[in-house]
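Here's a solo chain for you in structure tokens, the form predicted on its own.
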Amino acid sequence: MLPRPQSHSAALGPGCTGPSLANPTPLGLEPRPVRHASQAPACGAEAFVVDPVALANGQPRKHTQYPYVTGTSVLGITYKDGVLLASDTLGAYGSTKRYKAFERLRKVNDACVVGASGELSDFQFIMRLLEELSDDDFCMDDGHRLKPAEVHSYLTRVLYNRRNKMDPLWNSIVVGGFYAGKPFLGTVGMIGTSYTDAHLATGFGNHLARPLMREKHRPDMSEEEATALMHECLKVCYYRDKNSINRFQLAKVTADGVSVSEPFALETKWGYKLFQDPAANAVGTW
């Protein structure tokens, strides 16, 4: 005799259940009082751990319904010969400038690297789906990889898929990459809107940083230019938004692969005038 389907409770959530837990007793066999669905999962089995807020209203376990580790900023910016993505080390917890450490870049395959804003942790969640699109890659090992263009149009379902739930991912995503010669930019919102173009910024640095991009930038630049031009612009960025910390890192996508830099911090200068007295020409503040 097969056992009934496995299934879960409102107050369980998603995930797998241990064999005891999944075939029925002969006591879930029997009948017995109808009882809170959170509490009677369908296969029989016994509950063996209820949500308080689940017993309430019958409704799901919520996670991130609104943000509250976040990171700022992520820069990007094309160049001759590939790609450069920047964006600090901070995870603030609301005001708070939580963890200092936190890492938004990371690497996709040899040509893509992903950066985020927005809630860490549904930041993590992309990319345990990105790091298991790669693993198929692997096994696959057929010499084809995700292109930077698919990693974008990937994750622009995804998020748009989410938004359809009304759950969305709470991130700003910038795709970095180069292939077959070209580099390529673009980025994802929350709801999934998505665009490319040679110089990108999420967050505040869509106010601060890409006035300097449009002004500075080329498509002809060199390394270096473009190295110095992302310096200045996470200089304004560190300047102008409190959620923002002097420790940053570099993602450079070349045809000779990803590479991301360690955290570095930059020289700033605090001496200017109006820093010393912000609020003089600021009638009504203190």
Contents of the next structure:
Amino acid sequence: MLPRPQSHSAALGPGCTGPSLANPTPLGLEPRPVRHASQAPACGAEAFVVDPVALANGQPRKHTQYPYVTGTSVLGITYKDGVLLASDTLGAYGSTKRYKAFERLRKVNDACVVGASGELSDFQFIMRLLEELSDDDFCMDDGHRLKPAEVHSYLTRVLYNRRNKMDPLWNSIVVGGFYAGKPFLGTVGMIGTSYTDAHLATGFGNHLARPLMREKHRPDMSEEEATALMHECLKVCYYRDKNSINRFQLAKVTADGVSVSEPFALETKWGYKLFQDPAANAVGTW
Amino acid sequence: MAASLPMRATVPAAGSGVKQHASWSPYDDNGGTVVAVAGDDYCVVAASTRMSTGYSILTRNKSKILTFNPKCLIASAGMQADMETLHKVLHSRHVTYQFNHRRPMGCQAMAQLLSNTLYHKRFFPYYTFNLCAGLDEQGRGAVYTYDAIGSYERVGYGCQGSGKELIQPVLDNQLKAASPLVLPAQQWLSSLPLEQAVDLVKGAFVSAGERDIYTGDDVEILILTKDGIRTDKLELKRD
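Switching conditions: you have the form predicted on its own, so give me the form predicted in complex with its partner chain.
All chains and molecules follow, beginning with the one already shown.
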């Protein structure tokens, strides 16, 4: 196999870039990097694991403290013969609609898609990790691919490891897949909180779409019913979430593989009385 | 729960400053309650399956119990991500132990291992509140109760998690453990017949579900006897 890319450091855990060991070269081959006294143990022994990035440039590592360009909710439901994922295509810079055609649903392999809300550059980094794994699978050429549950478990470890480093990947990720005749739907949060369920939503979607799903979802829904439910959920999210746009994508995973739809818009109606006169039933507002 | 650990984001009072941007905490409290009662020849372990964050329910069906073998398991409440990691670590240690010793790990050994594993992260603790439960070498019920950093004690019954304050006093009253001040120390076990112990646990969860928003949906009940593990399920209110 070709040498692995460096995104999976043995010393630093999954999802951390760096040399595979804290001290990558044997003694005497290369001059040792100069260390700050505070990084060396007082006993004079070698530090076991020291952050190599901090050693390399002599500066403290900079950590993510808040997100910049963010995506809003991702929704997911299972149905009779697969899984549907949906999200809009907005990358928002604060409350500015900065990138309007950012595809937040991506294919991992023929049995799995992921969708991300939260910091979009972190999502692109995560996609690079997954692509490295997929490339390895391709090079092995044995037809084996990561199962959706494995992708989900892997992402849980990556996000949890970065949380432990106090340098989180600021995302909530939804993993959808279809394996061994069963749909898979799981999610991971920025501190590694993970679970699987028959229907899921991240962020605002957990407040806006999840109640609709709880009311209307059945595991034996047909594709048409599931799509209709998804459209309804997307519409509600669009009506009430100001950081969303009317340009959505729908990803479908079935036994036949993965398809991510072209972006589409949903028909909206703003003529409701309550939209035109929102204060009508709220005494004391204006 | 431990007041010194950060738990939920609090809403700043009006006018106390404009929120500039999102912030984060490495800890979260996902709620949930676990209970274990040890008897002469049984052990009952129960855990609610709701997983929440703040006022939101994330899922209604998340198990908090990890079964190692028919005589030893652990149940954990607190932060789900830490719980999952702790369970993964202990599971792999249990597999290694079996390769090395050609037998499954006993409850006492697992209790010590759990303590060491928790204390290993003393200065960045697993935010989990655990019970290690099972049957000891004599076949009697065993329950070990922990704090987040590994202090532990063998008890006759235990309760951890968001419903602890509601359930623990009821168990104290109904099971009447020997005082820890009695010398020599007494090994206390419930004299209740198994079925009554299961009913007591079920009743305790129904009551906690009435008042604790983090306890609800379902209760997963495992009954350990010399014949193996039997499972039972109790449905709570889903509100």
